[in-house]
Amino acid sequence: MGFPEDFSWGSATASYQIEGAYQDGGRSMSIWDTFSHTPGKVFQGHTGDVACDHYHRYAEDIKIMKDLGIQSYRFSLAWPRIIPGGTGAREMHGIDFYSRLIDALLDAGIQPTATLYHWDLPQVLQDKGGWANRDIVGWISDYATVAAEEFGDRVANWVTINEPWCVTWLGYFFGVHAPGVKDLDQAIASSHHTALAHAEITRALRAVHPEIRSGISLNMTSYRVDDESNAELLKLRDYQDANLNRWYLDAQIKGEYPANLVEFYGDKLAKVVKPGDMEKLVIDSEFLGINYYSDSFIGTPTKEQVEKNAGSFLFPINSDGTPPAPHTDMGWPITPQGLEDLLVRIHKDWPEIEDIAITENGAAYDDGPDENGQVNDERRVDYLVNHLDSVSRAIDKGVPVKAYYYWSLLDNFEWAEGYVKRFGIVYVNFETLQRIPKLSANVYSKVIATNGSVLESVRKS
């Protein structure tokens, strides 16, 4: 077991979750500003107004990364900082902030990986329909051009869109994420527009800097059913797998969407797909980003669940199984074997993908400082070590995993969960904004320093 000599070890964050300074430097409102300021949308009314104040404290955070030996830092650009109107004029205060951040990372020997879109759409564009408006493909392509012109000379690796499934279904159908819409037609339109946008963003980046490496980050999972002999559960698994795992990969590699969903969505999808779109979807990305947290479980539904979900457009029966204990604070099961299985499956089903990065992987636990000011988050250490073991086993089986980014560097604003779910390897006191590297940070530092060879001894200890 081991990792290639050129394996890249990183950590990840997102702009709205850590930056704060939501009205500084000409930044406009994003959909997450609007959503979090709407009563009842986020736990206890928490907002990202201050978050970790990374906007003012980025130098401190870079020093922490350098001390830990972090080799690559995945951060996201805030569209409302760079183009406050969504389209048109650039805001140099925002551009200068990211230039300072990028230069400081490079000075520290840390390679920047920029995510163009990690959910903070300018509110002015949501007012025009957001991701349900086909024009957004052009809007975000123009934004990508600006970002490449300003930062592409120093940032080699780019993520186009982070978790487009969450953008689409959590934001436009279930309504639990910004912009909080609950509309089937808008969700299906957004599914197509995000897939199309990935391809067009890639072309826009390359038009400015042909040497740029880019890919999309997809939240993916391995689905488990309670009863492999149950035909209905297997059908449900196929629908969920198509919706979450296959939609974006089949689009960019094959220029098609899963047949079962095309049939299921019918005219709702057909009316948003224009002539030539399916050909435009095809793009040869330099890498694929995988965000993995746990497997998903599908169980036999109760009578009440069947009645409640009768006629569900998305799944014939929408039923959650019972995931095995223990769970993280998010209620997610701990299933490291699932990551290996997922990586092996991707390599088998989409062999065209020759470079995979784990762009997010982590666990939420509420460990805080003890009487000595230390954060002994042993459960997170176990999660980290076991999932890295899983990545190593996948590499041994020939899966081309080239990078790993732990989520997250800092405890931060965890979207609709506010500040109660802590994913960081660095503890943040949200009243004083003090940073304290946790035990997991120290263990990860040792993993990086030994290129993973210390994993076995850490696991046994």
Second form
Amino acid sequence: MGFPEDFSWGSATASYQIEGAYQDGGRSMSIWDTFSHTPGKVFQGHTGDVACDHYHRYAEDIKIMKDLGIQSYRFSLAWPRIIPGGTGAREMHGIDFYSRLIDALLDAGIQPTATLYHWDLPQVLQDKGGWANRDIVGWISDYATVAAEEFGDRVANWVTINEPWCVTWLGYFFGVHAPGVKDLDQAIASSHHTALAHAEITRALRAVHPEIRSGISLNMTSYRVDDESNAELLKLRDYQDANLNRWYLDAQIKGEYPANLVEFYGDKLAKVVKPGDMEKLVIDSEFLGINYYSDSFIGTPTKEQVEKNAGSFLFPINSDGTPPAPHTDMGWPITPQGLEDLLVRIHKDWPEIEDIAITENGAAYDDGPDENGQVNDERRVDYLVNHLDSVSRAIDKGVPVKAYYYWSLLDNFEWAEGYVKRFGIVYVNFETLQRIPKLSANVYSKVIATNGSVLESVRKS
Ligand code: FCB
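Same protein, different condition: the form predicted alone was shown, now please give the form predicted in complex with beta-D-fucopyranose.
Entire complex below, previous chain first.
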């Protein structure tokens, strides 16, 4: 029972959140450079210009992972470093950087898992419409080909797109993430293009290296409804569930989009789906990546929420706008049971999926060094232990979870929230860039060393 012997224990990061060096090695501007440099978009004007300076300090970060016994490392490739023009010529400085990173990981005995797209779209491509422009399916497939040619001999596992829901809805509808667009037509186009891109990227990777294993990373949740007898709330739940949980899985497995959304989107969707697209969406990915942080609560929206969303079904998660206690610094409720429930549900609704990786799971807490220089992030330890328990219960119920990546290795640039939301098991002093492994890093290290069996005693202590 519990974690299988070949279970893979990892940690995750993303290029824009940690690399810094935003003008080094011929890197072009990404949409996150533009967005973060635009006043009012990111908390206190924080940017990824320096971030954790991982671009220059990757060797130190790999050493930390090696010391902790981390077995796999999920990082992302920055498209603007590899193909600064978005399409066309390769930038060898950028390619060399990732080559060195990958070689150093392999030397340290750490398996690299590369995410092709974790949100830093070259700005030049956003200038042509970004994810709302269908041409992006070709642009990103070509980038995937280049990445596979350069790194596919050494990187066995690939994530195609990280959280396409966030790319689409936070980026093109709510406008709270780059590129900051607020337009339903563009969001619906992006919903389709991201789904299609996942399938085409997979084909592009396989064309270069047929043995490559790849999958998409989806942010998913378990919905809880305030009042199960309220038909309106149940309907709202079904829309939310279709939009967040079902869209990409139904596309890749069944070649269809959820019927309620197809009806709701109407012509806006029909005009972007070209003949043959629905067949092209179907792809037998080697694994599914799940990013899980918390459950979502559906309650009767307040008058203010209804007005703010102009009648849209996309209400914020909580009925009164405040997070139900307890919650992390993000305001996200702490709901470990929801992870087991979600995994069991995925296994039931899409039994075709035979390999699930938790590609992100973690908590933001602002603990810093005490007078002895130690970071005692006990709340993160609780979060980690309780969520791993939840994963192990799902495994006991037959859900094929094969890997877990804690988000994140390092405190980093948390998108619109800047540097105040700290997710790392390693503390980063953003003045000096010094790294300090937190208590949670040491606990995770023991979990890895014992393949999870230490969880029992950690829980009791
Ligand atoms: C996810 C993102 C990741 C990180 C976590 C906290 O949505 O994929 O980059 O910011 O949230």
